[in-house]
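The chain below stands alone, shown as structure tokens; this is the form predicted alone.
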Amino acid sequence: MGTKKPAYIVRPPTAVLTRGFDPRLSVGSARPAVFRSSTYVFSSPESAERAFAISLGHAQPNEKESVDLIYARISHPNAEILEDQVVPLEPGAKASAVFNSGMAAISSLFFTFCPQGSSFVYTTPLYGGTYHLIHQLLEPLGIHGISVPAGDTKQLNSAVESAPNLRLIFIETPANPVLTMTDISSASKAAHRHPNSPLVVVDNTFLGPTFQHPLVQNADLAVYSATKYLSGFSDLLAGLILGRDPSLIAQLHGTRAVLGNILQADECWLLDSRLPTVSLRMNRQSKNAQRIAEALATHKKIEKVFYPTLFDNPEQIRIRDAQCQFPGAIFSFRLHGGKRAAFDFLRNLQIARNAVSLGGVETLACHPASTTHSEMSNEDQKLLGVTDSLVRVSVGIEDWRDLLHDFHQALNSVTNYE
């Protein structure tokens, strides 16, 4: 008898228009369908009292049992074609759930992981709205949050190492909005030497999928908010985690059942038609963003831009060179002149637009220090590098030439304030 030969495994490009998703079941449609039914039938009784074992995980599916859905709120058709179907474009990963927006994912995360009296070390700065998560539900709830500076190897590695009952380390890298990087592997080690075993989690809305894979380098679960670049177009909200474990995935899709907050059908359908494009989008936008970052770089009403290959801290440039492929489309920088100069600046612009959020195809600009967070206080803003004077912009697909011509002339109408 010759020697069986390997199954061929397809790449993620491929996967992702192919995996999790029959035609046969949708009529032949070559692409899925959008499924709008709250509730379902069940093909037998003992089919019922199976799914409804599954769900409330009082037994665990059997590899490739086909398990009846059950209710809309605990999940359906266009959720698990999602959900198989964006696996592919994080490496490493085995199951993913979606949630109806990013903040629902991080809440969902934190709720399903780190019961009362437990603590949790995160990186600083957050997104905003990580932020008032933590300071305003979970400490009043008694859930224990340690934050370290981004960045700080060190810091983190002894915060993790003296926290009590600690069952969770969640990073943002690069931070939002001053793009300070944290080594990934670094945490995961430090993880692995604490008796808890903390998951070790990051928020990878920045540069993943593409240019930074988490569980290459063996955090747990990575985390997005889908409304950014897995969506793309400014027009949904989503939010996504994806992890090695199927059973921590397991785990979340019982808190997201009874917390009522997993994604519709129709954005799932929207989100899932976005996917196959990703790839091709961010590296459009990181292109752009590093040719207009580098540019702005010298701008003589410019103080100091923040972008990947603008680094000048040897241990940045080193987490850059070890956990990341590409630069990313988000870029900030501070401008001589404070507030007014940068109101100035985001006043006059043309072609980008003044608006929260970011990874859409068109270009964002905004003033993190009264928008997305102006949550914090005056001392934490200082402390970490949201100053009045600093503008994070989200580059979009445009030509490059015509954004950075929009960034000059609304540069130039800053009026010097020094």
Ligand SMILES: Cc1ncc(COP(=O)(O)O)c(C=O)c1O
Second form
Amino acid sequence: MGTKKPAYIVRPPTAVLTRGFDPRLSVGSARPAVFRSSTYVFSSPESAERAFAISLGHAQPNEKESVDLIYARISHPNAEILEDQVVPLEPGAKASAVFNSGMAAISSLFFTFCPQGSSFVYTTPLYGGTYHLIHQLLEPLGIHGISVPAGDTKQLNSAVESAPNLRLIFIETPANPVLTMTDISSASKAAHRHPNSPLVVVDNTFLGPTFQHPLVQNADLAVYSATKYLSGFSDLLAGLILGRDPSLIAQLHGTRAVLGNILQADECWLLDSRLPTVSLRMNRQSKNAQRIAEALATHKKIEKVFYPTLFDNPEQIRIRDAQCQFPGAIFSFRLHGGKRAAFDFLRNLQIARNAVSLGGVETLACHPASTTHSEMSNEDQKLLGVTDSLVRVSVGIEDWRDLLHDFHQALNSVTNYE
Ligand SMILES: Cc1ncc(COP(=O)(O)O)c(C=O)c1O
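Complement to the form predicted alone: the form predicted together with the named molecule:
All chains and molecules follow, beginning with the one already shown.
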């Protein structure tokens, strides 16, 4: 009896270029074609009936069954190619769902898994749009959010233990903008101890898919604003959710078909072409950011720099070392001199641009208290460290020495308001 050789498993940078796309289905084109059709011709009425039964969840496709496409709001070839090609980038993932923005992904997630009367636990601070979704849409619909401060493992555990009808734990780590980290693996353990087995979902936009792998830490789903690093050029909006369990992803596909928030073919094609370079870009961006953040930490006009390699809290250092491979390309800092100093700094930048968003190849800087986090109450801002003197920077792939020179010259023009 011959022993079967185990299949050779290629690593993610190879898999993303070689898996999930069959050139024969695109008339031999080496890169995917764009399929802009809104509707698809069925191979037979029986195939149409079968496709509808599967799409509505009344039947399961057999292994290797080729199911006819129906209509582009449900799915289309470029979404399917993208959803297959992105999977190797997220260790532990088996399936994914693509949406037309990060917020479309996050709102579809809550509408899929949190019915009326249920509750979810979430860490704060959260991205402003998610915060708005929770308070302005979910709460009025009777979907109850319980907040815990990012990084507070004890409080998260006790919130999970006592939450009624708990369905989901939503973690954003590192938390925007001061980069507080929450222990994903410990949240997953708390979820597994709970009788409802709530889903653990991580917004992995800041460090993923290259430097942090939530599914390896036993989270159920990783959520992205793919507008950021995955796309990388600040020129398209997209969202992604990846998971180990394809049936969870199938439920998200179902919600997406109803809400109509699938990513369109052209954007899928663009995003797909950016996937093979995401880890190259992120590595360069992280190296740049580390050099700049560490150099600015001792500047006399700067009170404090927030960056993973500069953490001083032992618990934060423990979490960082347990779940992050590299520190990433975002840092924030507090200037001496309050809001006027922060605004002067932003006004005087010559290479970095004063804009919200992050993850693109160009360096961006913003003032969270008056922009991305302006919807928070003053008390929440204070509690979470979103002060008037705080500036957040997303570092790009420029030469780090030019960026550091730009930051120094912008700091020189800040009048000392102390
Ligand atoms: C952490 C995080 N999650 C979600 C979003 C929302 O993504 P999008 O703007 O693609 O809807 C953002 C956007 O800035 C974000 O920073």
